[in-house]
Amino acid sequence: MGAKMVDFNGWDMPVEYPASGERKTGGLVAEHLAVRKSVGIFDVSHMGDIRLAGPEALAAVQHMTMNDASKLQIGQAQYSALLYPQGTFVDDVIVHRMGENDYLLVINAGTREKDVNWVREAAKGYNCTVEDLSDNYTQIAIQGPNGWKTLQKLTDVDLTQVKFYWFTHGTVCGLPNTLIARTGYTAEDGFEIYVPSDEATSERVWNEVMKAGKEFDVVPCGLGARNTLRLEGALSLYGHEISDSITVWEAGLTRFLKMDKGDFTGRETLAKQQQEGIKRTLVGLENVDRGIPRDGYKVVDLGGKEIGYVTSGSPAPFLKRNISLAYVPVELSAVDTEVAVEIRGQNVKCKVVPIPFYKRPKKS
């Protein structure tokens, strides 16, 4: 489809799709706006999948993740994370409860080998099997307010009955027992379908989704729009907002941290940090002066002293502002606090703003 391609953790991935043929619009901004206003489709087959099944699968999941998987009903999913003993991140994951003793963890591509090894090690001593199913599935994400209408044409499942962070199985594009999830990573409503990873099937399903979305001006979307969409929603990305040197408290993800569920890896350190407090925290920044903050740029106070760094930064196509996420000292994290980002040798003034920068409108 004429996409600009890059290497992404060993995968050949589209950054953006320029306008070509019948597609009158293209590029990152057009893709971003299509997801906010109508529908965009992403090839996210690089995502990894780990299955834990057996009598003690839940106990194993509870031991290795920070959220409380015991609260999940069959067909429900939750955002969570695998943690090191020091309370930092192995990876963030989405835990799906597939059956009575059956869980699927969706993981990031760049951390797949590390994650699989970590899960295998953490599950030792529990009566359950661990399978790396990453190569079994192609995952296609159909995101945006018209995403469900697009997918509804291709499935026998009533998608209006699938709530956010739930999933089901049904026939999609003639493929029986297809996993259909309503999670997403765009701060927008949307669905993900998991189809067999053979090339012919994957390509056919992709083309059928594109055809079904034609009346809604569906556009194919790449990594660029995926990044700007998740940044507007202040959704964490491994290696940026979260890593093996950042704790859950620092990352501001404590709404997913269930300290009272019982023991789990990292709990002891996190309990200590909860008592002692943290020195730095993740904030949202909006530019006051002109300039585009980028990942890794220094954050300085108004006296020019380095105090932190930008984890992710970009123009926000829908909000039409320059925004970033950054780590700063807790004492400089209050909303409306002014700091600066060093951009090409110049200290560009920014202010702390509430996050997420964007929240999707509630359905009427």
Given for the second form:
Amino acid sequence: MGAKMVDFNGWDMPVEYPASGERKTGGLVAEHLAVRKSVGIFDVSHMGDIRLAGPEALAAVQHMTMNDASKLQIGQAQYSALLYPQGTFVDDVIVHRMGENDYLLVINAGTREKDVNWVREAAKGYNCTVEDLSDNYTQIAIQGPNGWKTLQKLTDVDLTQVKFYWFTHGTVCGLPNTLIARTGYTAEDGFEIYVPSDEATSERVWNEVMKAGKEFDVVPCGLGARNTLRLEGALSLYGHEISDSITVWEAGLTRFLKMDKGDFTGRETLAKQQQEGIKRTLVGLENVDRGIPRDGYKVVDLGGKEIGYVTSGSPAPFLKRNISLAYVPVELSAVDTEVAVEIRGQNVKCKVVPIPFYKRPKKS
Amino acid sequence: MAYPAELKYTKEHEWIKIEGNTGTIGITDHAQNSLGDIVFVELPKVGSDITAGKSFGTVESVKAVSDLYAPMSGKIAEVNPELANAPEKVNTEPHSAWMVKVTLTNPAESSALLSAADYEKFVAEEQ
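With the form predicted on its own already on screen, would you show the form predicted in complex with its partner chain?
Below is the entire complex, every chain and molecule, led by the chain shown above.
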């Protein structure tokens, strides 16, 4: 493919793909726009997969995650997180209920070993098995408004019947019983499919998706576009918006936190924190003055005093604004509050804006 | 893209075109390709001094920010006004989308620069 590769937690990952053949423009911006307007595909095989199965699998999942997995029907998925007792993040995960007593957690690459160990430890005492299936699957994300039309050409499943954050199994590219989930990390409609990880199969499926998507000008997308797409949607990235030193309250992920579902790891501390209140919170910033905030840059008040930091920042290719996510004191977190980001010694004015920065249009 | 023979190059991936005591500076095709979609070029004001080997500005793509290093020392005579509104020109025409023109103060510095052939070799080895 001739893509620009980068080492990402031990994986050789494409940052962006060049123009090739009939595709005249390559690169991050073209990839990003393809996903917003039509369809792009991502090799996200680096994501890990942990299966918990057995009579007490649900109890184990409930114990180790913050969302309420008891609400899941078979074929349904939810965004959730593994938490430390301190109410901070081991990782964020998507919990899939595969069967009666069968759950699949999709985890991040960078935290895989830590997550697997954590889940194994947390599941001790529960009557269920824990399997690390990460090496068994190649995960391909087909994202964008024409994602479903692209995939529909390759499967016998009626994809219009699969709702957002639901999944099913069906034949894809001749591969029976393939997991097909309407999930993604682009703030766009789309699917993720899990196919056998051997190279020949992965490559064949990738090529067939490219071919099926040709009529929609499908574009292969790298990690760069994945990052800017998720940033426009204000979706958290581990090590940035969430980490082992950031709490669920601070990260603003409370709609996925079910304090009343029963006990779970982190609950006690989170209850205490809820009483005490938080000092800092995640906000969206948009530049007022010229400049591009980047990950790790300092946030200062208009008097120049350091008050926080940028967790992720970038020009937003679809919105065409410079946007960032940042931790700031609660008292400076209201929409329209002006702060500044220190960019190479200059304090560049930004204002707090609602997040997500981008919401996909509702289906008509 | 071929590297024009009339330009001189640095290992930091800038090019300079020397005409009399004026140097015109930009970044190479290799540099723009590594950076990806360029969205912002920050350049010094006319009249300011730049020093060979030292940063004189920055170029930002969607995914990264990179310093611009002066191939030679001099005083900024002109800044390309086009790049403020069309920074993507650096991607499409890297060897003609110049950034600054400099009145050179130490022409002897040119001896430290790479020829097109040497630069091409350097880039090939770096990859």
